[in-house]
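Presented below, as structure tokens, is a lone chain in the form predicted on its own.
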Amino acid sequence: MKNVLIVYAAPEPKSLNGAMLAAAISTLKGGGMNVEISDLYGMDFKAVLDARDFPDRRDTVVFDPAAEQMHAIATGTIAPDIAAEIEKVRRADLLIIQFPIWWTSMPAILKGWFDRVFAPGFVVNLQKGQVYGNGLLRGKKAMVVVTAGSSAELYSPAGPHGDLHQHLRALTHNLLEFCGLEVLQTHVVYGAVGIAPEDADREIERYVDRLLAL
């Protein structure tokens, strides 16, 4: 594992996510890793998927999305900033997803991420049954890192927001492993809301040593 894509989705760099990203880049290029980053409020990532991404349509009368995703990654002729991030994501050898738990869930520009980059015809082809362990990104491995305002108590299975990683299913199975990618353990950090210092400290060595471990 040697080309690391880091997709963040936090919109502070001065943040408990921007110290843990900083951390990040610091240990993997000092483990020999090559690291890229898809910073999205940095770079003002479009989040909309709509037709302006596919400047040679293949139906002009009828937006399908979905079909005009795969007649654009059949011909290359879809939008450059979703064709750089597609560039990214294969030649990663492992992408971590980090951003702050927004309404149980992730920031929209990061969905949008999602909506735009993995399109039918480079993450799946649901003609084909290419899906889950059959999927476009087999043998690719994915890691999702997460700040949390409250507490591990509230996001239990027995919390009253119920366990926050059965939320996250919806990304890390329903999405990432439905693309063939390996899904590690989730790295969350709860109850990040006005952390003390000396706490986010503990917490960024704790993600650097699960950094290390990979």
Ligand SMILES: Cc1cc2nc3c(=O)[nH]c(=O)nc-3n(C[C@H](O)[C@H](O)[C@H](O)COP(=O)(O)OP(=O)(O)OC[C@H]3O[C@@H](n4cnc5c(N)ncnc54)[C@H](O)[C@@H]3O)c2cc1C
Second form
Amino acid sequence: MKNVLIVYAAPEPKSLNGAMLAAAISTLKGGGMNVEISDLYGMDFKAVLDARDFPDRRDTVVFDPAAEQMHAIATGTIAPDIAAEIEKVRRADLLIIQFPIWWTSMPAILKGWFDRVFAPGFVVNLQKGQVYGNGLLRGKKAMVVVTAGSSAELYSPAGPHGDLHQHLRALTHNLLEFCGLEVLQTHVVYGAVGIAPEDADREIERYVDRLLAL
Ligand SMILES: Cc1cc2nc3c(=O)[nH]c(=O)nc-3n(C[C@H](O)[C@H](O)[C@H](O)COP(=O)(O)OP(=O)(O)OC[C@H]3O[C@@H](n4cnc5c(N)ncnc54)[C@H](O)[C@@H]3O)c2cc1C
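Now show me the form predicted together with this ligand, since the one above was the form predicted on its own.
Shown next: the complete complex, the earlier chain at its head.
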């Protein structure tokens, strides 16, 4: 494993997520990895899939997003900002997907990154049954890294929110594994709202240890 792409979706660099990103970059680079970053807020990444993503439409009358995605991938005509992200994913052996939990899920800008970049024809081929173990991203790994405002107790299986790992299965299983990625254990920082600075520092160290163990 040599090439790491960190897809990062947090709006404030001077945040706990920002500190974790900086720690990850220096840890991975220190370990000899090539690290690329997609800082979605920093890039002002366009978050909605729409007809503008397809400058060479196969059907200019009725807009069928999935059909246009397959056509654009096959013909190499997808919008340049998506093409650049696709190349980053192609180069990566490991994708780190990092974000603060918002409404028990990912920030909209990251959902938009998946909608636009994980195009059929690039990540799966439904016609040929190339999903899950045969997904087109097989051979690559992914790790989801999140901070949650709520505590581990609130997000435990018996807690009022329910198990966070189950909520995240829409991402870890139905999206990442669906595309053939081997998904590593999700790294969660619970109780991020109101966390004491020394506990935040300990969480950053725990994240660094996790990365060193990869
Ligand atoms: C729209 C929305 C929806 C949300 N929905 C949910 C939800 O469904 N479930 C849930 O659990 N939470 C939810 N939250 C809370 C959210 O998950 C947290 O606000 C987020 O995880 C905190 O991460 P942060 O990077 O923004 O931390 P920050 O707010 O930046 O920091 C948190 C604490 O970490 C420490 N810290 C900050 N920066 C540093 C640094 N540079 N170095 C060391 N320590 C630092 C400080 O002690 C700080 O108080 C929601 C928030 C929003 C805005």
